[in-house]
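Given as structure tokens, the chain that follows is alone and in the form predicted alone.
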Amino acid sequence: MRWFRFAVLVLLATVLQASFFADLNIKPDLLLILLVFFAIYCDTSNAIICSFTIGFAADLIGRTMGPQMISFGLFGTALAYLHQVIVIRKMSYQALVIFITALLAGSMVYFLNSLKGEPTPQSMFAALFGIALYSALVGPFLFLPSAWWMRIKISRFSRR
């Protein structure tokens, strides 16, 4: 694992998420897309470290500390272990995994925030569904540049 490249990629995604996408009502979650990318294309121990680190970066731009690191860490770990059983290489499957992970992790973040006494927005489920949908649409297209930057070989277009 190239940790310096990983740090630069997570820092870039965090800055883009906090600044550029902050003005949009419903936006793709770049950090969640990176979470799924590293859970799919890294070995299990590196994927677990990456998921907790990405969750920490997501907490830095959020309102409270902890909920996103916990949910990203748990679901990133689950995806890393699931990847040992199921190979997720097709773009449609990757989009489905991003969509389901976004719904589950987002629901857990809202649940943990409600335990801390944070107010929940009125249209929480609509925003959660929109973020999951946009992340699933954009995510698989960001996997190829991320793999190029991290020097990870993916065989998306090869024949079996």
Contents of the next structure:
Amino acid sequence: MRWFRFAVLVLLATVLQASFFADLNIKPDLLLILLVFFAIYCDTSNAIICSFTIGFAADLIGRTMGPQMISFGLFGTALAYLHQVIVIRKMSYQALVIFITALLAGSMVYFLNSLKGEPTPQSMFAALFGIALYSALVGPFLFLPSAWWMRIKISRFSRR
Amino acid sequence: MLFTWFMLAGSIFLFAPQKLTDNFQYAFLRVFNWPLSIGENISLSVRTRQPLGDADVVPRREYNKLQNYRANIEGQLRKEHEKVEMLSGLRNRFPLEAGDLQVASVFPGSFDKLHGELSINKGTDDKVAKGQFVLSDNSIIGTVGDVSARGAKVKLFTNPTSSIAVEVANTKRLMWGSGDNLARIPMVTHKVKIDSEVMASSRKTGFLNAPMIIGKVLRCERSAKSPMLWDIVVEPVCDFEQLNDVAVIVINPPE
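The structure above corresponds to the form predicted alone; please provide the structure of the form predicted in complex with the partner chain.
Below is the whole assembly, all chains and molecules, this chain first.
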């Protein structure tokens, strides 16, 4: 695992998410796309570290600290273990996995935020669905440049 | 084991006091302030419309009045759309349709810029009452404060004690006067474009039936209380110092 390249990639996604995509009503979640990418293409222990680190980065630009670290860590780890059993190679499957992960992780973030006393927006489900859908549409296409940057050969991928 | 330690760390972040955890967010903003501001500027410039040519020039005050009129019409249209969707069957009314406009003269020299107040020559004898909205140049300028039989004080929305319910960028918030010919809308969850219209709205029956323009966004600054929230600074859309006449909106409560 190339950790320096990983740090650069996560920082770039975090800055883009907090600035360029901040004002858009409908936007993909770059950090969630990276979460799924590393959960799929790293070994399990690295995937766990990556998931929690990406969650921490998402918390830095979120409303509160903690919810996304827990949520991303939990679902990233689950996805890494699931990937030992099921290979997710086709782009359509990757899109489906991103969509489902976005819905589950997003719901958990709202739940954890509510535990912390944060108000839940009225359009929560619309926002969740929109982010999940756009992340699923964009995500598989971002896997290729991410894999190139991380020097991961996704075309010759095999089960761990 | 690794998973357990990370979950523990996440839980500590989750349940730690927000004042402590905010430091992480502030540190990130400080360190990456430059790339963040570049990204925000690119995002805003992409979405900003090109300025119009100045072939058709009208006086600034006339232009502002027409812009305010357009904003009010759009506010009414939105309100009417909501009403149609609700199919409530209640009688539809435009903001000024069901009420009277009591035109009043501003006492010369009564405008207090620091405190955001001015005095007018209409009072309870003319159905003027406390809390009614005051209009000038097609925009809300404040509400009626203390009233006597033949006079009233207008508490401009820039008055430090003033708080008015407003809508900005589809968000309903309270706007507070800040006393320096400006007002603030604190703790907004998303950044708002400069020059966005701020519409006054009132949930209290009998004051304002549809949103009307009250100001424009002058600045959008990061909140001092939370780094992820924004404080919006609002400026008036009409020049208070040049006001000679205003109109008090006297709306009769719906039957």
